[in-house]
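The chain below stands alone and is given as structure tokens, in the form predicted on its own.
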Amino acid sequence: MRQCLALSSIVFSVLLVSPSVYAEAVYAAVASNFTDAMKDIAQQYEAESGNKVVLTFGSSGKFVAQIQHGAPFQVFLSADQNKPDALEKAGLVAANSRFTYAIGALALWSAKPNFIDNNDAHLKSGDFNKVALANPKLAPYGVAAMEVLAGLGLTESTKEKWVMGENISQTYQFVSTGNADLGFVALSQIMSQGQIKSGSSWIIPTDQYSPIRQDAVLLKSAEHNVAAQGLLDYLRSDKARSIIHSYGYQTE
């Protein structure tokens, strides 16, 4: 009798241990331009499954250096392509994980109300303090806003008023702070549910920049990981793009 209700005791605290017990953590290192987009994605994970995702946002070069010396990530989000191939060539990366997860737009940007008329043509003027873009050597958004300065024939005539950052998180705030005029920032830094959120702005049409394709991939070291596989799998679920549109990325 004592066997049975020891038993019984046993199992009713089993079902009443809560499945967070159960939980586990996924470690992500993601690019900053995907900063508002991922913490809405990775709170509706929580929600659905129960495990925990502990986010790093950042430089994605930042990244390969610390992913290489074996910083403890299982996830990676990267603001290219370029970034998640490096790992894979080195064999860090989980075979056949790697996918776009989002492709990113380019805007021109001033926290200032009215400063930018949806063109190109204050930028054209000449008529701010500073413009503000990523650095080309370390983030692909630099890379993008190059190109769109070069198409308009500007780059000579603007480079004596560039201000550089080191990744595109950087970028947004010279030109939130006001320190730069304007700036080209991430379109997803800008705008949530499909709104531009404060200031004027300029969206670069995406013929005036090679596609920023953004890559994820499931680090070697986690390919055996289930919730890390479910979070990459969660991104490509519906829902995960209804949230990446909305903050004006594509997907495929």
Given for the second form:
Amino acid sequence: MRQCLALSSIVFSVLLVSPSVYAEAVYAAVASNFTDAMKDIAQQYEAESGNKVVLTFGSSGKFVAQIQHGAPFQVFLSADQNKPDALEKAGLVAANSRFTYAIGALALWSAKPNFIDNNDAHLKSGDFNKVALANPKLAPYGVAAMEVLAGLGLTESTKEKWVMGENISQTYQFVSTGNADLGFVALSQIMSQGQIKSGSSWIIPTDQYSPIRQDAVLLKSAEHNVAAQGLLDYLRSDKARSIIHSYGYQTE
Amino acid sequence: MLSPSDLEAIWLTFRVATTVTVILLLIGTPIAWWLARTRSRLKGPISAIVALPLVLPPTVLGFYLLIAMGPNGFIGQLTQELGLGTLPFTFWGLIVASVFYSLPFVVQPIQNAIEAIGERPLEVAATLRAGSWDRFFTVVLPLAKPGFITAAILGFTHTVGEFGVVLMIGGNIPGQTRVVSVQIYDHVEALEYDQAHKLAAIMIIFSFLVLLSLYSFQRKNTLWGAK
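Mind sharing the form predicted together with its partner chain? What's above is the form predicted on its own.
The complete assembly is shown below, putting the previous chain first.
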């Protein structure tokens, strides 16, 4: 009788637990600069875990506003550290879940081949119509771009030629459509498999701007969600890291 | 209460909307006139093109304008030939985009007003030897006045409320392309909800008052017309 009870309780607990372990959907809000890398990582995680990952890409600022007002995300991958910090202060983050999943790299890019010679010469020459950058008020890549310009003493001389994207995707769009000759974009947008995909670029030495540390958090509402926790664990695994590196990011 | 950059955005928005309204009345009137009176088979396709911005997502319109006005697009090639450079990220680029975007809001009220006049008053005027310009200014304009006023108000307010298109082609340049709607978006994105609320409240009150005056004006006019 006792065995029977034990057996049935095992069966019962498997029935209860299994749906929450397998084939669960994880809703993740992801900063747009991490789009390509996250698609690859999510695909691998889905294959290995059997869970499904539903990705939403956008600007971190908008995600914070949405999460504060009950958006059904479980995981948030920000483009910076301030926004996860703000959510943490608002008590919306699961304790000790925050970590830096990637350190972003900045590149000066042109859609035209041979326009930039992997150095700052063309930027210094002033021989371009516009230079696109992400709005530094909103995007950490914009802050980094301003630091590079200031470091080169070009802030004042290029100011007239700035055009600002609301986020790094829009900045990329301004350059890729040829409306701006040059632009400061995320290296991850122009790099795949460790190679620059098109145009010409200057991969800016990392000592010219403060590190763009991007933090991820598990949201309070998903504190006990095994699949969501699993995705964050996977994000820290060696497999995920090698994907992250292939898009030009560094990790801790 | 408002920061200098908020005030700059409000002033810019006012300049953009005024310029666009004037241009739209100038080009929208002949289009509306033609659409109201033509029997051409082109009437359907032209009406559809004019009405497209009503249904297209502004981001789609903005994205194609960014490409078309860019250095490789056909508008961009034209403006470069004329020595004007390219239009995105400039005040005039915003004007061109807004003219496309608000066109149906100006053409349709004027077209309806002209259609409502019908042929009869124009024929009478013609028998009195009024030339076509004369007929337009002495018959059509006074009779279709409510339509023109509605068109101007809708064109103006719709341009003030424009966001998606500006976001795509603006480049967020203070005094050039950073209009109120973009400024509000920036405040929200930067988590500056206080400033966002202030500007948004101003926008809601302004839009409400304008629409209120439009509808009271229309009501008065129908009463007058019925008398």
